[in-house]
Amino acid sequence: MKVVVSIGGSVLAPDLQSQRVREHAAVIESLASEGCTIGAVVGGGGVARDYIGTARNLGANEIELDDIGIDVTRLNARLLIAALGEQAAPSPPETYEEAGTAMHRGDIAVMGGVMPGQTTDAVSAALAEYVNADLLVYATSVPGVFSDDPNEVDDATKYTELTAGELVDVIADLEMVAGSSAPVDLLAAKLIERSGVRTIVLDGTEPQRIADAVLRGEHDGTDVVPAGADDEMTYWVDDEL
């Protein structure tokens, strides 16, 4: 079974605190020990929002800006491919071929950005599609996706399971509105729609759920089910090997 696990930046290492790095790479082993080929996509989070802001203050501009970012999420992903060992590739790979040579020679590929306009979101997903995989896994700082922020609205209504086309109306509703947050950007909803690749969105601040929904099909996120696909979740390793 082929997966990729889309890590937050703030939810692998909000403070640069060792022992959640080496929580997150103790699921990841613990995916590969049960014959999951893994391609894991890091984000940059509060450090990146903060030398971003820092350099936006400076004068640079955008380019420089996403290339700060993209700077470091290859940082937070140096960091897991530490508490990984040998089971890692050495460095984080900086094209999706790259990524793929690596997880098809037994390693556990774990990137960074890719390039300037495009977010980590959007990374995890074309890399699941670049290596046809059988699951995407976004593990985010919230339980799911939302009608509304949740942050911001009491009352938002969280869905347990969309098509990949509700999913790109919702998600584009979401940026609409000004300083709403949503799960994944709008970019990585059109790539799921895209290449059909079954994708659930969960809370990961307890890694342990990650390796739930992966092993057993087991969460309280949100299942994004591909057109045509039955609704019972078969993705996960037991039915695979």
Second form
Amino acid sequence: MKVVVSIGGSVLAPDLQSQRVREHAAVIESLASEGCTIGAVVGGGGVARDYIGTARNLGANEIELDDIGIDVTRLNARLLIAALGEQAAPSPPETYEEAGTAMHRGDIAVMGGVMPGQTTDAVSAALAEYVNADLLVYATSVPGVFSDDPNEVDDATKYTELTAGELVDVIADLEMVAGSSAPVDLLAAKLIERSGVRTIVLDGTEPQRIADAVLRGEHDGTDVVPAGADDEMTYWVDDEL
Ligand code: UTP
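Switching forms now, from the form predicted alone to the form predicted together with uridine 5'-triphosphate, please provide the structure.
Zooming out: every chain and molecule, the one shown earlier first.
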């Protein structure tokens, strides 16, 4: 089973705590030992926002700001690589081809951003499409896809299951509201729709939840199920990978 795990920077490194990174690495290692081929994509979190805010005040343009954000995502990726040791490719792949080659070799590929004008949400979806992943998991700080921003709207409801087309519509509506943050951005949603990769959006602040979702399909987040797919994946039903 081929899996791409997208770990938000605010999930992996809201502050620099080696124990938290170690716990995420341990979950990824456990998936690898269960036979999964894994690509991970790490976000920049608050540190990226701080750098971008400071550089914006200093007059950097938007592309320069994106490049700074990318650098921070790669720094975070290097933390996960350090914790994974020899099982991981030694540096964050800068292209999908590089990441795919590392995964093909049997290494765990840990990427950050790749180019300005997007976020690691889209990188994760693109990597999943590139390597033809069976499953894409977004480990975010929000427990799924909601009708509204749950931090802003009290009665925001969580979707337990969406088609990829519905995901695009929900995210497009969310992004119309200034300042509201969606757990997955619109470009990523469109790439998910295009590739038809099965996707789970979950609260990844407790890393074990990622393993439960990947290995057994058990989670409290949102399933994005491609049109025509069964509710359960065969290896969840058969308990095989
Ligand atoms: P993130 O993926 O962490 O962005 O990349 P985000 O969605 O703003 O962060 P979360 O999900 O709320 O934690 C950090 C920044 O790096 C740049 C963008 O500026 C992004 O905001 N970036 C990242 C790129 O320009 N290209 C990429 O491929 C990835």
